[in-house]
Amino acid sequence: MKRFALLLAFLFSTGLFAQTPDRAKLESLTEKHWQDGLKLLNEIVSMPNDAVFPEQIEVNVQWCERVFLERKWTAERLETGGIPLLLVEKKQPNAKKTALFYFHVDGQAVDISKWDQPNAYEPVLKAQTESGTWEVLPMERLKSEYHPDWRIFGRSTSDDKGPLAMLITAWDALTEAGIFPDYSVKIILDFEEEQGSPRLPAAVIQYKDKLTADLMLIMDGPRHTSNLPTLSYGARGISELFLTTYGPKLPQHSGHYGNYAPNPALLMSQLLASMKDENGRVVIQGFYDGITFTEAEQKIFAAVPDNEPAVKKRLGLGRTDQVGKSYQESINYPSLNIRGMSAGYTGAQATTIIPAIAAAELDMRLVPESDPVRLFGLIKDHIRKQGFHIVEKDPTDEERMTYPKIVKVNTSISYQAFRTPMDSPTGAWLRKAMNRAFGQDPVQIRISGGSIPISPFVDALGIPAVTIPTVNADNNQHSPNENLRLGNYKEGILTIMSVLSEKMY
């Protein structure tokens, strides 16, 4: 009797007989832990994380080892050629699954004159006002208040190190409580996200072996826009294109010259404008091909809570693209998006010239029936179609004297979209551990409009994924004045603890 007694001790100590906590116990342990995960976000936001700076993102990774080793998980650089990716490990007795999570450590870069505080990367709590300014508070307060409301602001705050600290404070909590998961679970940290992960797709398929894993989860990106619990099934890719026009060799008076010489701002402005109609629909021929709805997947589509009369109001939008009959549908096609453009000069800047060339650079969303490098070639054709030649570097003087209209194309593919099913074993499973947390389904988003480096391990694992959102959806990610929720940081603690807890299928 004794020794069976010493057997049930070992085995609840190894989190295998660990009882599956209930909403109260989650609500319990997180309100034991939060204060200490705050502890440890203000920690990892302190960290500059610019991977421009090479030197930033060395700290980090160090500091991501030094975490999980103290918690006894196993760490190991992949090295990539240039920034390496990190993969912390813990792995359960006699698991038979694994997850892999992903997370990406580095920012985007601070200009901290647009910042309404010193330093971006000093966490400070903030107060909404009732005239909407937001009001300095003591870090302190938080031992003796809480506020769902109030919020930390600070770079990476919730894109991406507030949800690493969520998982990290998570993890210490269920291990208090002798409450482990029965899978394996592995996180790989991308420290370079921020850049377009330019190294991550060959490092998948180099420690393929490495990464083996049944399902993956990301916990990147905000909530729906209501703020309830989330879920999305895929995230759209993304692909560029650089396009030059060209004038005269050299900017030329607009006085001597306007009549004459043809302006490349003009060109560029008369080509772009002849790929969408006045909805925002692309009129290249083919664009949208392979991309219908059924009346379920229109169903998923109204199931979303959407409040599209309060975004547009935020967005201060009279109409919207005509693309798709909602928000959620839109969001379900690729898209062509003008995400700047430049020639010549204005403001105090201005001169009166023709420019010598007009630039505009594109972003092109991808959805899984969008294989971009046949819209790559449907957009050359429309563009000849429209007079041009094209070119892949500057028009030799041949060239400039041969071709009345030339443009340079070049273009790039950063990763692909992915999309799992929402009625996979993948889908259930999560539904039933955020069920438990919180007592109803979590809003279901067939894919996500942003895009995140996952198809490249979707593709080379052959595994499903899903992202778990946990922040707050005006986070100010990659803008001044970033910032994370208190309740959802609260509320991202329990969520990750639900997953944690339940049992794999």
The other form holds:
Number of protein chains: 2
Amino acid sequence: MKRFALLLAFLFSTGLFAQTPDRAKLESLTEKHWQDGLKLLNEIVSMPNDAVFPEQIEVNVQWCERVFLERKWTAERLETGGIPLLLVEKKQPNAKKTALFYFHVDGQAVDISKWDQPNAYEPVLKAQTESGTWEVLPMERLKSEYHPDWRIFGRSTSDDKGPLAMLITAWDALTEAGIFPDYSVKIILDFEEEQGSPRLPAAVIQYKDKLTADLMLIMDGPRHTSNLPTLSYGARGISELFLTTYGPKLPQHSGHYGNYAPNPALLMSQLLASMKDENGRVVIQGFYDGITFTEAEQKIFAAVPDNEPAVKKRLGLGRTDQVGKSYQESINYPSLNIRGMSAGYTGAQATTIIPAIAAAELDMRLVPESDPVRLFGLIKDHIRKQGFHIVEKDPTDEERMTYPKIVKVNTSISYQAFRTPMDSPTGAWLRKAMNRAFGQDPVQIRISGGSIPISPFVDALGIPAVTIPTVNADNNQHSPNENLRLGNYKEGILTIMSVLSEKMY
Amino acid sequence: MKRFALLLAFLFSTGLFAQTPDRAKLESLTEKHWQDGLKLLNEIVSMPNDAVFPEQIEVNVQWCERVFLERKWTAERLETGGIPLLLVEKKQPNAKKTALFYFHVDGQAVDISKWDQPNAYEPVLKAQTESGTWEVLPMERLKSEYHPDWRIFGRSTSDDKGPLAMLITAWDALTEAGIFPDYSVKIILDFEEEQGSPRLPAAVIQYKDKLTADLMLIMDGPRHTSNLPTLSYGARGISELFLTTYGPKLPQHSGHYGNYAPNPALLMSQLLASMKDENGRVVIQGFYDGITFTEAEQKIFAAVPDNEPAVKKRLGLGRTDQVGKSYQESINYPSLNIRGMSAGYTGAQATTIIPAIAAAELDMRLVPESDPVRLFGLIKDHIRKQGFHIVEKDPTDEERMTYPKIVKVNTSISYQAFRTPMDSPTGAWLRKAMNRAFGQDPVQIRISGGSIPISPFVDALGIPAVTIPTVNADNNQHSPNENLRLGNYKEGILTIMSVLSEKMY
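Can you switch from the form predicted alone and show the form predicted together with another copy of the chain instead?
Shown next: the complete complex, the earlier chain at its head.
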């Protein structure tokens, strides 16, 4: 008997005996394992994880190492000169392909004074009352009761420890049932995502050979606001533009010099106003070049169940920018957003001066068609056409006297965009898995509006990448009272099981 | 002999024997008295005078009461419900006219860390070295030495305790020589000017009967930058405009909503840019209505010895706003200046958001032709023409959904402008006095760019008002290292003696 059992285990582990579990099987596995998974979630959330404090992060790194080593994965720190990346791997014998998963384990900083619980790292179960407030329930109630709308509150429950707990739970559930993926699995764990992953792009190039894979699956970010199962085939990149205009060398009395010394806030207003029309469309020549949508793509946009009237009502918008014909189309364009603007003082500190400078910061979200270097060039050409002389440092006295209108322009590129074709083999494979799990196609997002540090992988490894979001969109990501809906937790486990058990193309 | 002396004193005091002193006499009186005057200046500057602290101000009020009572003037506190005004008066027997002088005795706050002396209320004598730095001299050196470019450093040496010390010194010098004005003198002392004289307008109306006079002489502010003797026939008023534009109800992630939620900083830029042209001229219809200059007025502007190239170089301006053809003409127009502007954050605090609001504060300097209520009406009409709905409070949800573009507009009026005709009897009288003192016409400013709280007097009392500035323009008014040039101190005493001894028209 012992021999036979060993043989069976071997055959299962090779995937030779692995059956593709149907929806009912996935649901029963989830029911069997989700409570253990919740313990895991509570354990991982209980470790503070603000990457400003490397000593907090080290505890999380060690936890991840231990948990994956216990499951017979390998674990290797990829040293970066700062907080490391952690690469864990489970090779499957005879597997021809490898999937690389991405998670991050660090969380946003916590201002506990704004949370409705004493400790953001001590998970709390809550239910919403009829009046909309959230009431604490004893965690033990989950042993006998369950409601999909109950939520676990705590930092990183959704962003992004929840999905990691879901994956480990899915792995345990499948492997206990003798089901293994027919592909090898690598997971890259980022511990500095909320800091902008400053060391990641260089590390991806340095450790390219260790990271090689056939596709990348990103487990981060929320589902579509309808909370239906979602796939997102890309994410906009992000780059920044810093503008400074100049008035008198020092702030001047607005009585003595009003009507005489040019006002830098007016110059800045004129410059910014020149960049967009009344409808929020960028009028800089060439800015939207290369962006067109096929009929098929328009259908994809239309198929997303956005409730735009509800969004407008929630945001208090009597109108929207008319960049695209719909929300989905709009985020398929690059954006040029004034994230901050300042000159002199307003409010209690206001003084009657002509300010010396005005500053504006713009972020430019990118799509694959919009190379940021090209866009920066177009913007600079446009600025020059408005009569400005461009400098990169504060102007010298001589420059001030030579050029009547001066603007300092500095730029930076944080991440590039990435977008995987929806009709690629990866897309088809994931849709098949999701259909098996949910009996219907997922909501499909051609590109997400926000930015994630995935383009370094896509560029260095030359592989397709798709995001499989699982958490509820109203999870208060980055804010106080971050939470994870229990229904999303269970469906997340189910989703990952469906992907891990889907035969690779 | 005693009777004769009394008779003489009586005759002198009536002004019947008063001779109009010529320039030589004024100079010799100045030489005789300026050192006593300097003691007076040091004494008055030694009293801290930040009107944020009423207990500091009370010491100054009592000092003024004592000093004028000692000279047989009357002194009366005009209660305002807060810090009082002080009205001191010297009636001249048989005088048909009364001049009302204005001084303020409070000073700007002191940030001593930025001063080059240990105590801003302990006057220090300094001389400038060849390299431009200021070197302390023992005050005693003035007993045997004098240089007009030496300066006394201390808070309010120029703004505005210096001129008050000059007047008292001038009074003492003249009366000791048996010279009295042929008009009665009232002096209104303001102890809250640097706080915007919040209680003054109501007090002027309340105490109108006590303040009645035939003309008003303002002893505040610096001479023309040429440092030549100066008369200023008016001052621009000042009013304020507070603008707020609206984006989403709360700041939104610029990735999720960039290209969709309208950006309030762009709206604000578009609105501000619509108000002025490339040359800084207001393009709001009617804004400059009623402002024209005769050939005579143009000559007055041209006669002011402005050194515009030097001003541009000092301020680092490669161009100036083209509101008027010259600096002097420019400040004879109302101005519309963006004194502060803010939206989201710039610099270290920047976050990738679409801000919820953008705010701008504008100050509008006024000339007599530009009634602020009329201008506010024109501006609001203009704003509406740009497609904005105007509210006075933050918009309700319903307003947000009804009006696609909303701006909150709040306004206030601090002071109105005033301007006394240069060819008025008051103007001719003062020019005559100045000619006697200096042998030439003063620099004549039709209206000063800055604002002083004089229009309440002009409006309530219906009298002409002219400013007689005496202090050096580079006195660091309102800033650290405020100072008074000794040459200006002596010429200031001489100037006031010439005015006090000029036979009234």
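If you're wondering where the values come from, they're calculated on a predicted model, not measured in any experiment. Throughout, rigid core stands for the largest set of C-alpha atoms superposing within 1.5 Å between the two forms. Positions refer to the first chain, counted from 1.
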By the 2 angstroms cut-off, has the C-alpha of residue 131 moved between the two forms once the rigid core is superposed?
no
Large Cα shift (2 Å or above) at residue 198 between the two forms, core-fitted
no
Rigid core fit then residue 427 CA moved by 2 Å or more between the two forms
no
